[in-house]
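The chain below stands alone, shown as structure tokens; this is the form predicted on its own.
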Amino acid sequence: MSIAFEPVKLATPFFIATVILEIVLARAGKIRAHYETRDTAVSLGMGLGSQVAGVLTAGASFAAAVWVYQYRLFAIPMTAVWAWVALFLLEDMTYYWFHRISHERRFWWASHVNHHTSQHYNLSTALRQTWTGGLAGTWLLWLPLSFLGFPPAMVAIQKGLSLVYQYWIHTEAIRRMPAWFEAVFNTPSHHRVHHARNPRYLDRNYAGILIVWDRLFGTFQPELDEEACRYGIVRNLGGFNIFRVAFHEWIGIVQDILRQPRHTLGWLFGPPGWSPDGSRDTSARLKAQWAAANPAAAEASVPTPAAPQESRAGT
């Protein structure tokens, strides 16, 4: 079984494209967009060592969806529209949880981190793509969808349909869409405000192209006119180096447990931020202090968590 049609692929000469047409127009005034070359150049890179790390990651990844195929519950045909529909939902959601795991645990922070760590926010940024994420085994999230019958093939091709449209939403060229498309789908606003430092906005959003999953499981939050996005991570790098920008958390996560092993599993798994004595920021801790020197703002912050949230800090 293998995959004939690649959307990723089939779309990066469009990627490229559009990141060039963006600049021109920014350039000539007509749109809002920052760009810093060497901030580009770092997103392009990532974008290049992805396909390269993808190449060298896909097959493990697709042979064991083959695998697991062979046990599935149902025979889910390719061909049937009810069955994209029910893909597409599944897969949606599917990302969602994925998304949040790799803010919300260090381990696949690890992986996912280079993704925010551009101050600037342009459709170049959504090329900044991880180098380590198929070594972090997130991909296994995805398996329960071909054990239950949709072809590995399908559920390849959805995923890939997720990341070209998640693309587009990456730009401060287009402020809102209108209101029906803002309260369903993800948009520019709402991907804004995911890759956003301000402690009001860290850890929202997850959403991959249904905006709902963040509405209904409670990690929504709508982008403020009063209160611009700051874009990064909480510690900025301050620097352009490609492989500090892909591996800078992996190192960080070493360090910490050849300093301390005895907490080996809270290095790893606990929340960005985490540490044993409590000296270091989580997101859940950043918000807190916000909330406390902002009460009237966090009072009318719209939604309040499901469950509390602890991440997206200490990198």
The other form holds:
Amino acid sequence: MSIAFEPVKLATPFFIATVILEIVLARAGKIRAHYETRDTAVSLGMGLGSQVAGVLTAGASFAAAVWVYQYRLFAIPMTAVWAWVALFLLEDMTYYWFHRISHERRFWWASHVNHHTSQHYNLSTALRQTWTGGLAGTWLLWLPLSFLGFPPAMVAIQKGLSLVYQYWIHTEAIRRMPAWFEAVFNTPSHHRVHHARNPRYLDRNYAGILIVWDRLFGTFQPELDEEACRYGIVRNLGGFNIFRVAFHEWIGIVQDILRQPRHTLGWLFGPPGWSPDGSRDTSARLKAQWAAANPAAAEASVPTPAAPQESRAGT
Amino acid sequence: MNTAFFIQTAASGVAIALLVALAAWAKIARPGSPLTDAYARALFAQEFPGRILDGVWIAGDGAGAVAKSGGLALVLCQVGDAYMARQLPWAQALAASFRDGRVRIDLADAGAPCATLVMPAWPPQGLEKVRGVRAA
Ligand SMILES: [Zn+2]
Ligand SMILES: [Zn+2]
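After the form predicted on its own, can we look at the form predicted together with the partner chain?
Starting with the chain above, the whole complex follows.
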């Protein structure tokens, strides 16, 4: 099954043109951007592989949405403006929770981690997409929208639009957008924080399009001039093998379970970096250590309500 | 899957090759220099905040470093224009294989299975002078 309007496919020429533009302008010294050749190859290769993997799994997830849609609660017309506004908000909130669970629980982190494995932050990084999202089953989170009554094709289009929106924010070329825009929307500045491995920036800014969800659910962290973002994961990868990028966390999970099968649930669904003996670091521990060592800065940081604060400490 | 899909995939593959070639031509990776003692210590401080380093050994080509910190070995390895870091028990690092001027440290990590560093000797020279190490 497929839909006629696929935002990601339509935007591909735009992706290519803007990566060219970013490289050329950076080379000319007009904007800030760094590209490492092998890193770029991996990011783009992951993007292509993700499209191929998507073709294999999209049929199944779309079929599931169509099946759920049969039992819909309401008949929501695809042609009504209010329906699109409602879907925009609901889909974006779904994305927030999908993204948050993808960082806070290792099983879903295993699928999402690849997006964070680059130590660079440029437009090519945006295309470093998962190959194993179908396996991780996070597409289930979007089924309630079809159950509510949004046509599956409409949901798929909105998901695509969200992904296309998130492309342009992967850049260091734009420092800040106007204040009103930064207040409402996810921006390059907010998403740089999300890709940063500095302890104070870990597990923050899960937004898709609207940053308001992070402000609402206590995970917002503004980018600070005094703390430059260092990109990547807590334990950065040792090379540019694309299969390692795609599968290393899955392999790590399997190795851990084989070694200590009685901790299978913890290895699967604990926060990334969890271990039975506490010999590894979770984001929560790294953040606590940082706060203890930098009390003044921690105090000055935006207060965040108590919430599970874990992950990015991939093994 | 149909012909259109294969054509699209092939076209994307060609586009990727061209973009990677453009990135290589542009030479806009982060400017880096080989590790010095001070640079390595700064990176260790960033990666392992608060850890006291008993000794630091820089790889001969400046592409990595090993530090001893109590019972731990801290390892830095260059990856492209950046670095990755790992820690492991010092005894495990000492047991690493050393051949042709390279020490190959098993990191037991799916994301970075091993670190290979150019070293004049292994165990590292001057280890006996390091705090906490008794003369053999
Ligand atoms: Zn993320
Ligand atoms: Zn991103």
